[in-house]
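Single chain ahead, written as structure tokens, the form predicted alone.
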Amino acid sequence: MLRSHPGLQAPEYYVPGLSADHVSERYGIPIEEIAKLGSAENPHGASPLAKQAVKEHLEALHLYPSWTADSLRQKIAAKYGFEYPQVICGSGETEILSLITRAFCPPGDKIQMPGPCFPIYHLFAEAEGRLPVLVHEATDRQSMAIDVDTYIEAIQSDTRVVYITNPHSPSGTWLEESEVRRIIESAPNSLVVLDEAYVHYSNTAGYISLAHEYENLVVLRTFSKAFGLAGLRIGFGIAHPQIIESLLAVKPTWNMGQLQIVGGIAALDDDQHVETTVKTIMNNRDYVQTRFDDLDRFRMISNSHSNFFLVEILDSEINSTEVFEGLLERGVVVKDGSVSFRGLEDRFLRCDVNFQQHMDRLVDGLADLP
């Protein structure tokens, strides 16, 4: 029988939120009354300048898009104060993740990335014969925060690609400047990646400023949350060109279609949809966590700076696999930390911020199981 390379014998895949359609049809709850809370998607859908775009250019399918999709990162340079050569676009931040794999880290040698974290980071990394390092000894387990100092002890000589996320995925949690710096700085042979795709919920600019000054660094950004183009699948990167020129060597010729590319462009004028979609956001971070303070078995983890939350289990009757199908027979659905995040184990759940009553359904569905 043929046989994939070693990485791939016994894969492990990523597992995404369950949609809205299959709870409804596993437990016959109207589709309406479910709370989708396991995808960080747009509570307020796409943009409305993107979705205008798309419709306009569908008589273009018949064509061939720029290989690199040039006008989208002419688009995206301006809008952030780069110069063209310094960008790239992928088919979602997820396939980015994969060219900086291939092209930075050789097989055998390492990836390092906070545990838990973006389960992609690995998976990758394991499919190209890569070596993940998970540093969950750097994660506090009562703030999911990342300590620094044991982050960076934990870099070597032969590890290759750093993993920063910010705000941080499963936790929301926040590194400010002076902490990204020191771990950039800490690792000047290997490649630096800040995972900004969250980082328009963190109330901040971001750290994408940052790739002015460091050789060493990719800016990751992402159009599927505040964006809300998920499904239409674009990200981008921010480095030196020499860097980029790598991962174009490395790109599929032809990863961005032409609804991406124009699609892309148009959402990066729509400030209103952006500016709507994190004011939901913020306000219903924080009316969530005055929900929280009515329970005693859960415990919402504080702070955090993105469109998501960990919710703690403090009773040790149930576990997370336990909550997450009691959740779901109530129309809500969360990602089970034990099954989504290498390293969570079976004391959280990962929840989306979204509209006040899903909110509501979410903290009364937690207040009911038994």
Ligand SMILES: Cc1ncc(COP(=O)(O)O)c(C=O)c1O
The other form holds:
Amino acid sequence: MLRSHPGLQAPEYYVPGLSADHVSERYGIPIEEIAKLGSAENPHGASPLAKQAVKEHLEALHLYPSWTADSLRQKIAAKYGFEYPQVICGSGETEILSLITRAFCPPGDKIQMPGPCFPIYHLFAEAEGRLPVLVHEATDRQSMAIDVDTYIEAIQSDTRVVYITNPHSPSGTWLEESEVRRIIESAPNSLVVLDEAYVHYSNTAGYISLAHEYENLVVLRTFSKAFGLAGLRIGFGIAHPQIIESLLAVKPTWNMGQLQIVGGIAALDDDQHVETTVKTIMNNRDYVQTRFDDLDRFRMISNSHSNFFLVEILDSEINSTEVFEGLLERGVVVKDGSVSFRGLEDRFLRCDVNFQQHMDRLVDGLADLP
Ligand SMILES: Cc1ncc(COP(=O)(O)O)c(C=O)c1O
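Next block, the form predicted together with this ligand, ref. the form predicted alone:
The complete assembly is shown below, putting the previous chain first.
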């Protein structure tokens, strides 16, 4: 049997949040009673403008799309105040993460990320024979905030890529602009990746404008969250044109289909959908915090600026997999920290913010556990 390269001898795969269909079937719970809180999707569904644009564009499916998704690049550039050579589009942000790994980190060199973090960062690094460095000591276990000094100290001469996720996943913690600048300025020989997948839920404009200033920065955003298009697969990166040129060179040629391009363009005009979504998340983030005050075996890590938060299990008699399974039986899907995030071990769960009735299901489910 042919063997793949050494990085792939024992590959590890992404563990997605469970689907509502799966849980409904396995536990015999009506699908409408399932609280799906493990994938950070949009409770309001897809942007209506994007859905309409996709429907209207079905007649173009026999045509190859622009290989660089140029009309979407133009629209993104105009919306965020850049020129289109500063934009790259991907089949989700995830695809752009793979391009960054290949284009900016030679095999064997280091890619730095906070521990815990979005697992794709280290899974891609390992699969491509690059060395992921998870800086666990930069994460304060009480607040789950990142200590920027410790994170900066970890950067070495062969660190090619440095990740910042803001708001962070899985904690939702937030770094101020001065902190983000400090990391970028401390890594002049690395490409700093500022992943703003969840930025809408911070209720700020984020730091995309820093891409005007720093040549070693790429800012990433996704259409999977506030625009509700996780199933369409659209993400983008903004950086200096030379960074984008390198990424284009390793990009699968027609990575964006006709429907992704038109859907993305339409979604960028759907301010109403984004506004409604952000309002729901912010209100219910506050609401669920008040409900957690009733629980003594679980602690919500407060200060999330995102559409999820961490729950710490204070009761040493029970671990995260037992809580995860117990919630599933009660129709509540979350993420088991010990399975989904390296370095979280068995004391944490990541739970999405969603409609109030689902927040109630989560808290009632936790209260009901033996
Ligand atoms: C921090 C972070 N970045 C990127 C992504 C992926 O986004 P996309 O759906 O655009 O690939 C996710 C998805 O959950 C994420 O949590």
